[in-house]
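There is one chain below, alone, in structure tokens, taken in the form predicted on its own.
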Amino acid sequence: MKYGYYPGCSLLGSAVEYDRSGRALLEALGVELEEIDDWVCCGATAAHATSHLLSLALPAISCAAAEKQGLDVLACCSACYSRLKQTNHDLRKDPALLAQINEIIEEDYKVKPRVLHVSEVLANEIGADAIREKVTKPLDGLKVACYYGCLLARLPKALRIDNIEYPTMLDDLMAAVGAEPVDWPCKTECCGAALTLARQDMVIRLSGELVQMAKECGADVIAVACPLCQANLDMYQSDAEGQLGEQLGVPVLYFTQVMGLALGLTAEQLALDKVIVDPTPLLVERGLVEAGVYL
């Protein structure tokens, strides 16, 4: 089983631990990747933006390299996942606008590849019963909130990955685990995502009441799949403590980390100091790391 990793931007920089922590549980499992050839930006919000035929390009560009080496595309951050698989939609059903794409990035894509995401491939392509094989240390008793944030289950012309308004391919996954998916009204609200510099008072007030939501529903964890739902939560957390006037301290990982804790992955490959809430007192009493290892 191999694909075309598409890292992006944020995974090579502020997300590294979900490049590491993916890449991992993914060797785990048997899974290889290939790094797409000279992979460029998706463009993120920023292209889409500011131009239509901009935030189609710069996807394509990428797409058009995993074609070249024969492979699906794989992404693991969602605003990634969501203009690849978008790109690739549109462009299936408009030939003339391939034509215009094709032109401007002086390509001959055909859009063959697949686009992915790792919580697909993980669920449909892997499976459920392949990952429970895997576990060495089942997260029993572990609660974990499953935070999909906008984009992951959202588009459902384009993604058709989950239920829009009540996705559960994470909880599935956590299960499998061995942990407790925690039942919350909150999966799919939104943290602020790229408002943090414009509006960081927006951002601290979302993030805090999504965090103080997942408490009072008993997670003891949250798990995220999308690098900006990550950085809100967790960077934020002690700022929204303050407006809050409470203590949260909600450990925010990303759901390969979690993943990769039952598969006996060490606190190093998962870069768990990366994390700004510390999860290391959870962690060493559910026995899932060594005390000290890391921090």
Second form
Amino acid sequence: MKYGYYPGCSLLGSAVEYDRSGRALLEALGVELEEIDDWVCCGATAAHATSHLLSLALPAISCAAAEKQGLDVLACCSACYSRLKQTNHDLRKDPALLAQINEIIEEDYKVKPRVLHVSEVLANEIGADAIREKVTKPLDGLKVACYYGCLLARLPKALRIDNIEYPTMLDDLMAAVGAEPVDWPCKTECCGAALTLARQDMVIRLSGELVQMAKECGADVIAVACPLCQANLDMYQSDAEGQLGEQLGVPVLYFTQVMGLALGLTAEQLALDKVIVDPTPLLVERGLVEAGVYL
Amino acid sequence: MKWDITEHALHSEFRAEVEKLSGQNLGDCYQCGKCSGGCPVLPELDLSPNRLLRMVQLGLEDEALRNETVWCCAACGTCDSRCPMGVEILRIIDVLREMAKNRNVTPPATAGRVLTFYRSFLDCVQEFGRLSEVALMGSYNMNSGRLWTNMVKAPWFFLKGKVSLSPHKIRQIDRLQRAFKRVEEIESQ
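Given the form predicted on its own above, I would also like to look at the protein as it appears in the form predicted together with its partner chain.
Let's see the whole complex now, leading with the same chain.
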């Protein structure tokens, strides 16, 4: 199994732990990744909110590179995944638009590659059974609230990989590694996403309410699939605590980090030290990492 | 607020243009309000999504392009996913944002910060091909005049080794910059 890996910009910076844990997990499961040659930023909300053409041109450049490498595209960041997949969908529907985009990006893109999210590869291409076989440290009793955010589940009808209001793909993956998925009502609520710098007030309110709900529903940790969700829920948790007047202290990990624990990957391989709300005390107590491995 | 709604406005060029660019039929919206019921940022908006759509239906161009809602919409897509008529509301909001930007409509106070953020983001992509979060934070803070935004959080990024200080420049940056230029030319036509 080999894919064209699209890391996306966040995974080179604020979400470096998603990159490291994702690669380590896929390697442990026998998946080969080849980075897409000279990939460019997908443009994210900044592009689709201000320029329709640019929002298609940027993803098309990277997908055209994957096409030349003869590979399907695998993305970890939900925002990148959503933009790349939406672009392919729009370009397939409209040959005139494809011709215009090809002229803009100086390519002869034929929209051959599929765009897959890492969770989709794990659930559908590798499968829960194969994952279960590789589990060496089942996460017995660890209560995980899977937070899908907006972009992973909420795609146009033709592109959906999961239920739009109550997705279960990540929950099923958590169950496969022995964790207990939490039934909670905020799986696809918005964290405020790209408004993180321009409207922090909104982001703190939305993220705080989410973490509060996960805690009320009994979650030990929140598992996420998007760098902006992780940053907003983790980084602003102390601000939200101030506004809500209560202690939250819920670690927010990438779902690849949580799964990696069960496959026996080390704290270092999973870059557990990169998250702000420290998961160490909890994970040490559950015997999932050794005490004193990192700061 | 009082609006002057004339027969002409109901068949306005503005409404037709939004329909053409978004590929949506504004007549499909019967104002049930389900989009607004699920909107996570509604408390911070000056116009609920269904009112914004109503303004487009009525051809109220100035009001539909200059408001907090078009910019403070977080693009989560809940409205789209719940519309009983399948109207792609987020696509319509994207069209309004793009029209507002291309027509140089100045957004109201705090909404302007969002446009500044998007501009800083795309400037960085245009320069390097990839986004450097540090460069983005710096340029956003300069462009918005809010120099200390997120500076409280910055130490975390450094302590945790979550920043790459040198922006990652792609090899084929010239081709990318030509693409940006071409898009700009098409949009200014």
